[in-house]
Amino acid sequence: MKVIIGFEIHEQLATKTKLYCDSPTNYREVEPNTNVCEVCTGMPGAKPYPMNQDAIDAAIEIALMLNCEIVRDPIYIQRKHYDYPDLPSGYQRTSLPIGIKGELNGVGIWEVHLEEDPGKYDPLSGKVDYNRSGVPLVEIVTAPDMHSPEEARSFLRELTKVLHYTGKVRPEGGTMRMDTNISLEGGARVEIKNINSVKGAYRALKFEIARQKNLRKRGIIVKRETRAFLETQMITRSMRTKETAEDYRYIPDPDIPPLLITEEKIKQIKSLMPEAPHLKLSRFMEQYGLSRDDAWAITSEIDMADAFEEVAKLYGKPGPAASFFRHIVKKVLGYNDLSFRESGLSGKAIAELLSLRDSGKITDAGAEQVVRTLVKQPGDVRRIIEKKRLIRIDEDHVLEKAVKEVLEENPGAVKDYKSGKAEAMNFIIGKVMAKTRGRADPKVVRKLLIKELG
């Protein structure tokens, strides 16, 4: 039974002011209903300001990054009417498409729009905070080209990467909201709202597919409707009958002139925008000879990709550098729940660290300890090595002493090894590495252990 999935994705743009007024957009750092004015609270007679040019440019860049054609005809701003407490004027302003006919990861991008965010309504207290009202959003409408929750998750991850590559969306994250349309072939289309994360989208799709399949098995017709995703329970719940475009009574906003995007503006944005992540991935594979897995891991963040290119230039060995980024740097970042940008790591520091490792000054384990230190407190690589005493141990008598102590302390592992359990050797090596605080060369340790164990 074929599954058909499409998305409408909304992400806040990183502008200092709102879309149609000069109120600030930092709604998370202030008390409720303080970053507001008569425009974004829909006061009678209040007229919108000219559209925020930074938001327009950001939407154009995002559309270009998604391989869209930019619309050259006048783009009208429409009023989308619905009655809800978070919408003070009774309508939401949304543009006609800015970009059309795009593609990402084999998924069609039908349209890219500009839209204003509504306020935040708390149904339990009945209170509304309008600080968010009027914050610029980019809306991305996909074709129904995904056929499983796994495909949808992969697409959303790639889209998130593209959006953050532009630097035009809010960097703190947690502002993406999405609606998904899902149906089983031959059945009605159901829209699911209130999805706020990639993980949430995956769970909502898994539940909804199972729900629709179970209904059809029982001979019940799946009705066209809008459902809400309750993430705490990982289920969807019916909200209302699915709206159509006619329900929203779209009309052009008479207070806002149409938007006209010129060829000069498109050329200007193209000259300044970064390389798209999928293009960077292909280039890294070709230019540096990286495997697809290494290139994918490194291009997951634009700051990490830029740092890798700096390391490849300074260090001169892109293959080993890529392996270090993928297996050590990303491991440390994941453990500390940091992005590369947040970590304070630099290409220069990593290049120096790799050179010291290659020269034999430190071991692989020592290099990892330096990275762990740098993400907590940035500093000079050589000073960290000296302060933490990470210089590799080359004295045979020191290593021999550590090996003998470990063998005496772990008679069970010695017995296992001598009885033919080869994995016991790795356990003993690990104990020696721990005793020497990562300063021993594992290859040398192995040779000494084989000599001692016969």
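All figures in this text were calculated on a predicted structure; none of them were measured in a lab. Residue numbers count along the first chain shown, from 1. By rigid core we mean the largest C-alpha set that fits within 1.5 Å across both forms. First, how it differs from the form predicted in complex with the partner chain.
- Core-aligned CA deviation for T34 between the two forms: less than 2 Å.
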Contents of the next structure:
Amino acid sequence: MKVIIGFEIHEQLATKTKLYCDSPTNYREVEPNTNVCEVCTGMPGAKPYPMNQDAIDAAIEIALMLNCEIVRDPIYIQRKHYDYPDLPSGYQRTSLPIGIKGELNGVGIWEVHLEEDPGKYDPLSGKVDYNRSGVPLVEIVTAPDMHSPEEARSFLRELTKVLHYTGKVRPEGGTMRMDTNISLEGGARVEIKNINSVKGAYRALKFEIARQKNLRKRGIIVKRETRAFLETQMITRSMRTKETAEDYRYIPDPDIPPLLITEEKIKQIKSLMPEAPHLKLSRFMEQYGLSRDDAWAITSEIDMADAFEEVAKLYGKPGPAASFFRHIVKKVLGYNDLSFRESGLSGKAIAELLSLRDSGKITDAGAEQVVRTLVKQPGDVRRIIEKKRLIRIDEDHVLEKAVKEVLEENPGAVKDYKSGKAEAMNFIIGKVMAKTRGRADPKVVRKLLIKELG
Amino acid sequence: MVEVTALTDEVQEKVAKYLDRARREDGDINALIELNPGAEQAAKEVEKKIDSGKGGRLAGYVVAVKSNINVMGLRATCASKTLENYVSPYDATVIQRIKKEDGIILGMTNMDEFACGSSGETSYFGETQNPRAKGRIPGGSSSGSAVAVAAGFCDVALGSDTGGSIRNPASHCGVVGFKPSYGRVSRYGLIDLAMSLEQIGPFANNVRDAALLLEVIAGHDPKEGTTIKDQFQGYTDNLSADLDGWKIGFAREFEEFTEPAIVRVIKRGLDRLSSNGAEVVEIALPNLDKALPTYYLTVFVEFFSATRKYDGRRYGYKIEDVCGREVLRRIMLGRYISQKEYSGRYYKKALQFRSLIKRELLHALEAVDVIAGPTVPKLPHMLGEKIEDPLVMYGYDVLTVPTNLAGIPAGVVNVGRIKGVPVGMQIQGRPLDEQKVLNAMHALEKD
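Can I have the other form now, the form predicted in complex with the partner chain, not the form predicted on its own?
In what comes next, the whole complex appears, and the chain from above leads the way.
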């Protein structure tokens, strides 16, 4: 049965101040209701300041990155009225589309626009924290072009990547919120609100498809309605049906003149904006001859992609460099739960490391140890190699001694090998590598072992 | 009439005199909701500055403020139970500018509730008397500000004008009132009635004082996106009654709407303008009859939106639970016509008519320097003579609302009396050309 899925995605923009006032946006780090003023708490008589230019620029850049056309007519800011404790004025300011007719990975982008975040209401205590009130959000509305939870998930992952490429959204993540529309062929459209992560979206869709299929099996017609996703229980629950749909009574906000985006502004943003990840991926494959998997891994993060390009330039061998990034760098980052940007790794250090490895000064295992050290404490590559005594062991007598010791300590493995179990060899090589703390060349060790064991 | 003028008395003495008079006389008049407990202290400091030669442009001026403008520490009640306990936590931009130039805030004035009214009768704190036409309404909605000036409680006052709320009471109380071009004065700190129409403006006993207060409060405000960046020259420096070579427009439609006695007084005013060198020419404003419905539809929708914050969660009361009938009527109508299914039929249509009316006025102003005419089509009714039909009440506004729909400047100055009741002439000018309006007003009062 054909499934049709679309999204409305909200992401906070990483501006210093709020959308319509000068209050700071770092609300996570401060006490409730301290990053506020009369504007973002909607005090009687307060008026919105002119729109935050950084937020406008960020929305334009995101729209361009999503291959949108930028709207050149006056863009009105509208008041969307609804009654909820987190809305200090009883309406939310939301712009008409800034970008339209975009596309990402085959999914249509209907529009990109700007709006303000409401405050945060805690129904248990009945308290509202207005620190978040007025933080700029970009809303991205997709066409209903996805046909399975898996497709939806991979789109959301790609979108997250694009947003982070721009550097205009909160780098720490976890600020994406979305609503999804889903219908099964021939059925009514159901909207699911309150989804806070890619994983949540996937689960909500899985649940909702199962729910709708079950209803059909029992001959019940799926109603057009709005449901809420309850993350802890991984289910959706009905909020309201079409008959009780809200009327937001949109009016253009009389306090805010419409936004006019000039051709120069678009040109300026285009000239400064990063290459989109999917374009970078194809370019890496073509320009550096990388496999799709290598290119995919490296372009997962813009800082890593930039570092790779630096390494390719300084070190000169993109293929081996890519393999090092994908297998060693990503492994160490994953192990430490760091992004490349957070790790402090640089293209220059990695290029130097690869050159030292190629010249035989250190082994692959040694190189990995340097990366592990660097992500904990940035430093000079050569100094780390010296300090940690990672220089490759080339003296035969040192290696022979280590091999002999390992064979004496592991008679069982030796017996296994001699009785025809070839994989015992890898175990023994591993033991020699451990004894030399990775400073031995495994190929040389293998040769020595074969000689020794006959 | 008031004989106290700025800079002739010692400031402290003057403030004390005003406060004393207000305490003695306002019990009957009811122009003030709250006096500023810091007024005497402020006077002391201003006097010190004057003595050391550092007084600002408003040094010694005592200013009364309409209760819909935020003055830190004073109550901005909007004359409504809804906000009876709302103490402003900040100064409106106009108040910052007045304080910076050493104006002294006398207190907060009475008004029609949330500026919804043209009579001064809808206040939660009771109606205001007209000191210049005893027993009659003072007009509104800036009733208390006009009356505070007329009764001699202050030198100048601030009002707000959404569809005539400064000009109407100025006319009925025989004082000078001025509504600036939209965007000329910051609305930051003005509590909303209809955001796309209103401006803060001055009341005074004479055009020069009005011009002075206007030039202090006018100008671009980086915190208010609808203010205009245009530089303006000093209004007082360029004040002149010489109208040589001017063309003054008088619309024949004015006579259709206005009581004949008022028209006669206005025509005498036109004669005065002619005697100052101007030529009076007839102009046509055929869409004048569309202004009132256009205006009120716009007000209802914007006011409905503006009052959503009074939901009972923050300010004690939910507005619909405690407000008067006129405020409730406007909210309910706004709620109704802003619905998705009706917005196209009413609100969007109102926006189209608004452009039409604006075009018509701007076109007329291409041929003349200013338009002169009556302010209010009828005399103020007697207090206690309840007007139950809102359409009759709205009829007071027919000549003042087009100005706001077009965003142009307009001022009112007294040109005569009918059986003792003051009649003000309205001068409307081109967008941002406050000076010409002030000069025409000056010529009228000079006589």
